[in-house]
Amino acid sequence: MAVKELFAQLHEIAENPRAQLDKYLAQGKKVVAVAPIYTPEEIIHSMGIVPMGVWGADLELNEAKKYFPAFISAIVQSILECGIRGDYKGVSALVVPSLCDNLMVLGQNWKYAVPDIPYVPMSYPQNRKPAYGKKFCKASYERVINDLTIATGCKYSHPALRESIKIYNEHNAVMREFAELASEAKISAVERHDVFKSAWFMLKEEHTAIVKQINEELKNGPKADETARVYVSGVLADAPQLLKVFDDNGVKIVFDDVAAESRQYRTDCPEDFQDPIDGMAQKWANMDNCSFLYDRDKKRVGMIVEQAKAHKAQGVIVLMTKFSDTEEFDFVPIKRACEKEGIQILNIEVDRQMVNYEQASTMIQAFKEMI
């Protein structure tokens, strides 16, 4: 199949991810619906769920301004919104992980919003490289297996969650490679994107095999032609009009710390724990690099600097979620550490609520002049 079926048949799942919804219900599957931003979908998917991820729509917003404030991020008021007028209808749960005051404040209206879909907390430790963090986190683990339980009638076993993790694992080098050969390919910033949004509405293993295919057509395809190179960071990167921005003044995305798209492939599950759900405790206190995780050192914007040289990137672009505390704490470092490495930053303010992409198109349009 030619590289650009395949863009288009991932882009089809991306934009009518309630389809796939449908077409896994009425295959006899459960699904589970899994906010952001790391969820074990490793558990889930071993006991024969499917996860689909739901980061909330671009849409007004109505009943779910009667259960949070204005000043909170649009993506969880969103969830709700969705949750509440029925486009969730079918799943059997929602995992929320607890990583933010944001997700906190959606678990728990969820529960008085939306009560036929049953809401199951993952609390994660925020110290958690100790063992007393490990512990914590099993034990979360341990209660999600039990509420899905309680959910969906399905069984959890260790033999199956070894095997998912072997999965995801696969899942992970694949996108990192797809990653990487984006870099100096000629696709879009939109075909780019719908690889990573359409892999939280597949079963993991059928996403790998069309990202494969990809990856092999992309290493002996035409490379990137634009003139200008800028690395991306932030929560979410997924407003189309803003995506179109970039490609028609030829902007290209060549590497991201995107919380819904690169982040969520750095770390692999150690595959040689005898108890697998250990090897999920591992993976947490193995990972890094996440304005969400709790890093005194603020390693991350190290990386976020390393990562734009190596990738050639002429400047980076923030793609600044309105009220994410935890990405806006984060941005004044990030933006002493470029100017200090003599790399050109831009701030751009994203929000589910915005219509209107004029602002940004002239903000990118001189970025691109300035670099």
Second form
Amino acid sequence: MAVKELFAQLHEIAENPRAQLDKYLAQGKKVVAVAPIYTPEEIIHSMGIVPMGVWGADLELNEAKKYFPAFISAIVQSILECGIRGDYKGVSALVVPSLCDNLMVLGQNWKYAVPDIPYVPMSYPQNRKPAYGKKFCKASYERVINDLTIATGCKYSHPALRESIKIYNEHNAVMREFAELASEAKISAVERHDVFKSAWFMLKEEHTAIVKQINEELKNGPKADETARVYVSGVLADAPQLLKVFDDNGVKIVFDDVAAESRQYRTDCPEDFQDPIDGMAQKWANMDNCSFLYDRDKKRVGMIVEQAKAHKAQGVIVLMTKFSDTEEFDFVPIKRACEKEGIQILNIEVDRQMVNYEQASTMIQAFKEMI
Amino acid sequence: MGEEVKKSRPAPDPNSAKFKLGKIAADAYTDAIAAKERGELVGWCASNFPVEIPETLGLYVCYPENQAAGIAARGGGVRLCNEAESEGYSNDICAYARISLAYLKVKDAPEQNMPQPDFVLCCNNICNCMIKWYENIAIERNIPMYLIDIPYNPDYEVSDAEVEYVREQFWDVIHSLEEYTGKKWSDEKFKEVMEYSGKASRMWIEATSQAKYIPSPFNGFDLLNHMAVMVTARGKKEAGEAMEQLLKEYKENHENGTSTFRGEEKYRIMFEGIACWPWLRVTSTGLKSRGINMVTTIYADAFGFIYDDFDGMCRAYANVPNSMNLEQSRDKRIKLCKDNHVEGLLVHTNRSCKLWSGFMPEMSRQIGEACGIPVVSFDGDQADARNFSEAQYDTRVQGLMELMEANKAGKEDK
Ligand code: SF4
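Would you mind generating the form predicted together with the partner chain now that we have the form predicted alone?
And the full complex, kicking off with our chain again.
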């Protein structure tokens, strides 16, 4: 299949998660929604359940306002709004990790706002690396298994988890390769985004098969010719109109540190543990470079600078999800580090209710002039 | 906060609880400043970090949240928030954090100074924002950060797995601090600190429970000041003594038919949330002028650090108000409302605190229903004066009063 057709296929999926949900349900599969930022998807997958990502949607908030004050992130608010509206009907549970204050209050409100879809908490340790952190992580995974067994009737087994870990590791590798190839290939910001977004709505083995083909096409396809190259960071880069501003202005996204995109694929799960749940806890221990993970040394900041340089980015654009305070705290050290290295940095506030992209467009145009 | 002494008034009685509590709060700062001058290491410590650890080790610590509240109460909040924002910090970030990060840079705030930190003690049992805030302090000052991670508990009870995780971290932090500071942990000293903290907690809970009497022997705004001692000094001997004195005074007030609430107590409410420090007088007067006494807050229950052993301590720190799920948070408040004959709930929707305010609409609805009391909220902020409107507050409090009045009338009709 030609690369454009592959992109079109993924675009269709990225734009219509409900169709995917219905497709899996029609196949007799159970589907579990997984909230940002990280959840033990491998475990869910291994139970024969399809994990589908929910990162909210661009819609007007009505019902959610009865639960949240205005200063809660629009990602979280719109997840609840979708839940109340019935957009997730058919889903057997919602898994929510304990990774920021926004997410914690999502779980509590969910229980009352969407009582027909059970809330499954995943309590991650922030002291991830010591043995006691891994032990607690394992206990939390076991709790998720237990809750999901009750919610879906699906059973857990070690061999199945081993298989799923392989599938996820392969998907990680394919996605990492894609991100590298996309750095030099001729590919629009919208197409690049569709590849990442569609991953949330597909079984990973299905997504891997398509992205592998895309990667082959990109290897042999035309090279990028944009003169302005930027590195993008943030929780989400999920506004087609905003991405179009990049494309229309010839600003190429060469690499990203977006939570819903590359951050998902950096760390593989070790496959050599006797108990694969221990392997999953080790994966958590190995994860780093993210505002949602305790990072005393702010390794993430150095990583952003390194990755920006390695991909010949002339500037860093932070798409700041309003009220995502973990990201807002990290912005200052990121800004300082970029300035020190002579890398231009731009902060654009985004939320899920943006209707007017004119200001963002002006900012991006002006930024292009500067870099 | 605690040491708010007005010049026009006669000197307070040095044996009074108010004087003693004010002195303890003030001494915490002067002691830390003196220690720093002697060349000792001074830490910055999160308010719900187990004080037993620095106390047992004999470490000097200051509390940035307490400092930020003090600065905000004395009018410096916006100045420092602006300072942080000019550095690139979003004004969505908790105002305590903004004030503290600004102070780290300007190093001087006449409203409340404290020494710069040599290490930070962080505990996220009240919010995850705390982790990011302390990371930024640590990286900026290039100092060690000790994190006791207490994940939000989605269940009613604290699980054994969580207690074990917390216990292991306690020991890890203790050993790391021994190494860094050269101070030694002593089980004997810990036992002593545990007893002091237990006594202070028991006295505090009993003192605050005196609001069960009608009229209440105290104005609930007192608690907002006195709790500073429970936050920062509950592991000290003097804290227990001062709290005992507070209890004694409240009991005497009840017996003598007096109260620190001036005027007739016509209505009794629970106040939900952190105080609006920059608007303390306005928020207090808005109630007092209508004969509304805030008889209780979750703080009355929050400092019940009563336990018998190390594991009990771990469990207690995993069960502080902001780490509880909605159901337990709700039930604790319902109990406070019922025990203290509360007639209305006034909720501070605090822009700084996502965790505290994020499920408050649902929880307060449930409390209102369970107790048959009206619930009214107002928008504010604990430390950024810009996020509060006097007019809105006044209208909402008036509304609450009218609802309580209608409720009373309804009851009399029956
Ligand atoms: S006010 Fe809320 S967000 Fe700020 S430090 Fe306290 S608990 Fe955390």
